[in-house]
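What follows is a single chain, given as structure tokens, in the form predicted alone.
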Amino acid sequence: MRTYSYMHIGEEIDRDAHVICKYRVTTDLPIEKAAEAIAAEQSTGTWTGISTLDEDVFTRYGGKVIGIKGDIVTIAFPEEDFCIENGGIPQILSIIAGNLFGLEALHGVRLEDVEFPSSIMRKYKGPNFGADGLRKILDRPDKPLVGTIVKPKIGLSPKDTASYVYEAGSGGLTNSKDDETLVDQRFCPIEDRTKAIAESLDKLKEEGHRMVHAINVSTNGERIVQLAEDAQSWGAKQIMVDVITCGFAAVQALAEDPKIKVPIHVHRTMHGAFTKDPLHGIAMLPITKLVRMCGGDALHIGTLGAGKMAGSVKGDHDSLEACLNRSFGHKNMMPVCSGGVYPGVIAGMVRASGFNVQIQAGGGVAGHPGGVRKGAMGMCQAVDAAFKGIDAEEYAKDHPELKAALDKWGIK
């Protein structure tokens, strides 16, 4: 029985006819040794030298080691391996993401990067809406939008939920969301929150401000599309999917849905299970190109170094340009920055982030000394300081809010 090498470093390969995966590699075997190891295993391999394979098989349909720079090995997986049609995303990270993880050759693997060929990209149409798409629905062309999350996370009534929906609005901001964990509890009901938050942003509008507030509609796969269009109907003005425990496919669904006219806003809740180790799992770069390409309008992708959530700086940096560019085919996404986000850090958030951002905040609105409003008010200010160029501190000096968030909690 033959055996067939996955080594193709330094040909040319026709990248629109492949997808293109980088993987970071810890292994005590040859750094080539464990490229191939990969590259079989998620193609035309298996442990041993097997009767079945021939050489056209194994050309055709064998993925390719193309690069490899240090730990960083780019392997190169023929367009056909893929099912384009019936098989999704699904089918696509258990190529690029599927056993590989198990290989007990590998001490860790992880996914930093994938590529897909235009074939692939043209069978996702992508955000309806996007970052300019929410922009337009707020009527804010050019300043960071500004939201936040309801807190406490749960148990407030739909009553007391839009309430806080209110008062956050009055206060300027131009987004709020449930929280990630409240979808459907007998205390908040969904149906119920959903038609009150909707007479608290027709009151703000009335009042000549522009709000949305994200619905989670995150539930099993066979009803999520209808509790969509339901929340819809109640009056959302924008619905929420938890994009990792619900699945890419999820979204996708919800974006193709032709009854769904909102934005959806996608959460990124335990992705820190595959992102948190810089040697084993997936980066948040491939998953949020894969929440740009099923539809997401906007994406959850870290604070860039602000904030209390872990994470590389460089990798919330590659998922905000992930988000924004404009060659990407699709329509952009507008990157949402939130966890433990607070006026004090908007300085060097803005500076980092640029201007077409969200920048979302729960306590940081929500545990201002004067409430909510006040709260709202604070961040408000401290993003028209950053938009601005002024010195948050400097700012404060005419506006209240922002100092007294400054005095609790600092700056950063």
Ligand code: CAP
Given for the second form:
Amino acid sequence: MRTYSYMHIGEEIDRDAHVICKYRVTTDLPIEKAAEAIAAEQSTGTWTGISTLDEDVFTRYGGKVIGIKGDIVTIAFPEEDFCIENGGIPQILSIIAGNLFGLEALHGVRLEDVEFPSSIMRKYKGPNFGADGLRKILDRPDKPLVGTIVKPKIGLSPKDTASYVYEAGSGGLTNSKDDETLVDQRFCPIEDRTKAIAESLDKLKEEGHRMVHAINVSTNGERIVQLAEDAQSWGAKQIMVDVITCGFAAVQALAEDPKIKVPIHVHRTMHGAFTKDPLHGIAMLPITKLVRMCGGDALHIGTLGAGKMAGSVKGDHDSLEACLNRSFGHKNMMPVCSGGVYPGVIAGMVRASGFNVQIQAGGGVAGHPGGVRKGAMGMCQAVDAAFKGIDAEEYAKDHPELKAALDKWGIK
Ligand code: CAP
Ligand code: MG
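Condition change, the form predicted alone to the form predicted together with this ligand:
Let's see the whole complex now, leading with the same chain.
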């Protein structure tokens, strides 16, 4: 029985006929052996030579280790290993991010990046609106979008949620959203909430202010598209989905449903389970690329070191870049900076991110001493100051809502 070598370092490979993955590997094995173990496990091999593997199958479908640099291993998987139909993200993940994480011989392995050939990219339609489309809806061409997450996360009635949204919009916010744990609980049924919020948004519109609120439709696979359609019929101007708990296929199903005509806000709750460890798991970069392929219009990317959530500044930057770069082949996606944001962190955060972002604060709005409307004003003033290049403390001299926020939380 023959055993085959998965090592192809130094050989020419057709990059447009392979899915190319970069893994960070920690192991006591020689790294070549570890790399081969991954390529084998994720393509044509297993832990031992097998009688059923012949030259032809191995050559056509075997993963190829094409680079090793320090602890980074690059593996190219032939495009033929992947499903022919559109909708193959679950199967793509079972190859590029599958059994390899459990291999005993590896102390740690982290999928850092993935590049898809155009034959696979073409199967995915990408965002329907993207960052540019969202800006058009909100008539806000240049400044960062400024949003809130209704707080408390859970417990408010539809009426109280709608009045929070109205107050936030009156204070100038362009966006608001349900929190990730709110979908359709008894205290806040989704139909009543969506209708009540739609009234708030209509009232704001009559008063000359455009705002969207993302209704969280994260639910079972067989219900999610119908729930999103229903939410839209009840007046939702944006829908939200938790990509990790619902799956990439859910984002794609929503984006490709011809009846859904509103943008999709993508939350990433649970991502910390595999993004937080720098040596094991999956980085946000591949997650971002997959969400963009599947059609998310906005995605949480972290706060570039400014907020409450753990995350590497480089990781957040990579994700930001992958949302916005114009060479991706699909519309761009609005990067959402959220998690412990308050007015005093905005200048620094925007310096790191640029202006093409959606800045979001839950506690940083609802925790303002003057209430939600003033909290929203404080956030908007901080964004205006950053946009104009004026120091926040200086700007606060003529803007009492910002001043109150800086007095409470300080500047980071
Ligand atoms: C922010 C948030 C978001 C986090 C998720 C929260 O609220 O609603 O879920 O931004 O962060 O509940 O924490 P606050 P990440 O503004 O009150 O912090 O995308 O980094 O996982
Ligand atoms: Mg939240």
